[in-house]
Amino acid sequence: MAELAGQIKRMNGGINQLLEQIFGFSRRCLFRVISMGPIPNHLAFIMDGNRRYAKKCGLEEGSGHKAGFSALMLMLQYCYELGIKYVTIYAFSIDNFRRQPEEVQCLMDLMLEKIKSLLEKESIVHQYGIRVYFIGNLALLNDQVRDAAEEVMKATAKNSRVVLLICIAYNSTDEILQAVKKSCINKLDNIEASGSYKHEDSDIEAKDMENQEKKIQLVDIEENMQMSVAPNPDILIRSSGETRLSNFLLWQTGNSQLCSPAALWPEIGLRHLVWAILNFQRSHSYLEKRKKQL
């Protein structure tokens, strides 16, 4: 019986393998084809329903979020076979702290493990060569939690063929207004390294000037903002069905297409990220046309 038994497992392990490389070649056909029309540059993801995941499979609290680790794990791998250059995923919102104190614990621990998970020679990070962002206001984390994030980025930062952008402690609101803060100091830096006007021509022409020299511009905050590393999302997915962007790169998503699957964050799987790109590709021209009218 013994024997059997060995015997249906080597089997079983046999179909599953088999069953694994005719799924693997049917998708990187499949991606051959999606290849031949616009892919996007940037792919940013809105991860919500790993709780009611988890409370519909009857799951203990934090095999939701668990699970919504596998499914992006599968979506960085589809990501890189496609092509896509920047991945920026939203982790953990600011007003999460609002949550329960054990709920935000648990979050973190979990965070903390997924984290130094990232640095093991056989992850993903590695096998794919990808360099790590973690966007965000950083010193709210705990001390554990921000060291690894910073070991990360430090760890991948000569990576340079797939960028992911983990934003963790992140909103929009804060985002602008650090980006703002950060202009103003520059500005007066700028203001006092330079010291009082000289200038030849008339008083009014140089009061002009300097008065131009002070303004903050748009470039200033743009040059400002944690996202400047990545150029603006071409799609925003957002599972779960909802189409609130949750105070979510408010700035960058001007002109990306939106797409909001009914499933799950741990149920989104390949149709839904196909589907999402074959709509991008449809209305690519449009997109393009009002980027050049901006």
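Numbering follows the first chain given and starts at 1. Note that this is a predicted model, so its numbers are computed, not measured. Whichever C-alpha set is largest while still superposing within 1.5 Å between the two forms counts as the rigid core. First, how it differs from the form predicted together with its partner chain.
- Relative to the superposed core, Asp189 undergoes a C-alpha shift of no less than 2 Å between the two forms.
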Given for the second form:
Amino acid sequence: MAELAGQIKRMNGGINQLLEQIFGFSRRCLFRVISMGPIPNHLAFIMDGNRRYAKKCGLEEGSGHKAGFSALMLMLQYCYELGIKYVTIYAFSIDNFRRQPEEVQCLMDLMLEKIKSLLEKESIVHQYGIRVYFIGNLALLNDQVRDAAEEVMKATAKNSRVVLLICIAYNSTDEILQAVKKSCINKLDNIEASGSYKHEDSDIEAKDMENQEKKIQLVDIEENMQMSVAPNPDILIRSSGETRLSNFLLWQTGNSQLCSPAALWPEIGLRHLVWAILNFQRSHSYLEKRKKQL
Amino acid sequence: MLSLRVPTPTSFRRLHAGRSRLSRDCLFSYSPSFVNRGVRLRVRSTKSEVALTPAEEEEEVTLPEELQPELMPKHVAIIMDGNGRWAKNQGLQPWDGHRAGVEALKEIVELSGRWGIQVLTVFAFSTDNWIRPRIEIDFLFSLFERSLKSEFQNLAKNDVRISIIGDSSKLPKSLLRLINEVEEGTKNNTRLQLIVAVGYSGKYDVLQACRGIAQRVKDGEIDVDEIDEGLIEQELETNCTEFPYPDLLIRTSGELRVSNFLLWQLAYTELFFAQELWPDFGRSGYVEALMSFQQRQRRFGGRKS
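Form predicted together with its partner chain, following the form predicted alone:
Whole complex next, starting from this chain.
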């Protein structure tokens, strides 16, 4: 009897492995077909709906976020297999600090655990040669999480195949604010360094040019943005059907295609990614033409 | 907001009857086969001779039953996309599309005023649109000038305040003078504030706010450490209104992008993407967008329960 049960278990394990291999093969074929068209360079995700998922499945508090993490690993695998170079995820917003302290603590503990796991040899970071950036106001995090984050950034600094940007303690308005502050400081330093000028009335043209140089330009702000390490996202996907940006990458998503599948984040799958990319491919040639005109 | 794309099929009954009128640049159109619409449009014209029946008047003033008054957004922003495609679908010139677009805008402004929306911001002309053919740009600005002149009285009567935001340095001088006049003339109106974004981009807005702040720091008015989000908000061009952050953004024509409109201000705005092209986006489209807004759960990063 026990032998029979053991045999059935081994058969099931074998069948599962076979199914996995078939799915993997089909997926890679599908990706080959999709790659005939343009593939986005940068994908951004707002991972919304973990708690609702836990409630829906009758799980305990915190399990939704764990399920969300598994879904994230799967999506990263698909993105990097497809050849998408940059992936940005909205892990924790500055607004989320306003949630219940227990939930915030639970999230911080989960993030610490997962950030540390990125350093392990079997992690996805080593599998795909990912360079990891942590984007946000890291000073707002507790010391442990911040130190772990900095360690990961240092350890992956030499990787160059693909990039993962994790937005943690992040708000787009905060990012813009810090960039504005830095631009102001830089400009003031430049003015002080170059000293004051006295121009003849006839030297108006030179004075105008100098005034123009002294004025802050768009590039000054942009080079001070934390997200300047990556190009702008081509697609922004927000799960759980909500259609809003929630203070995420406002500056960078001006021309990004926005997708809001109804699935909660732990339910997000291959079909949502493929759908988003097919839509992207549809409008791509038109957008490229517009970019060239500009 | 202008863009040209692959056309989607649309129908627009009122145009066919009113085509000759549009070509004479008349500011209202009338379709005999679509009486209700015609009656509503006639009332807006100051040359109207036919009054609404009491039942029709009541229908106009009250909120549609699908909408709840306490959940109406205070500030609605609209990217008016699709004029060019609409004109192409009808076999017309792009400027006919823009004229039809102005009609659609008038209807939405009227409905917003009636339904208690306090601020309506519309994306009329983006910094990206400067690449359009010169003839189209010149037409647009002259259309804008004509519409402002003719609608000025109407706006004053309906207690609408107009504000224009955007980089006005490239606009024709006559238009600039008119804009100043209209802004001055309507600045005390309180029922609805119509903000028209011309030569605007969200990045440009943040940039000019940044320059303003830098100047204030240089003049010693404020310290660098005092720069915060509130200060940036004060310096943005939307400081002309009490409610600078839209609750709802509507983009017509099915494009799923924000196209650099109101960048900072859209942080928590609910987005609604309508399939219709702008000239077709009338009352029914607006009600659908508002209904969708009223069903959303806004959490602002926190938790509802």
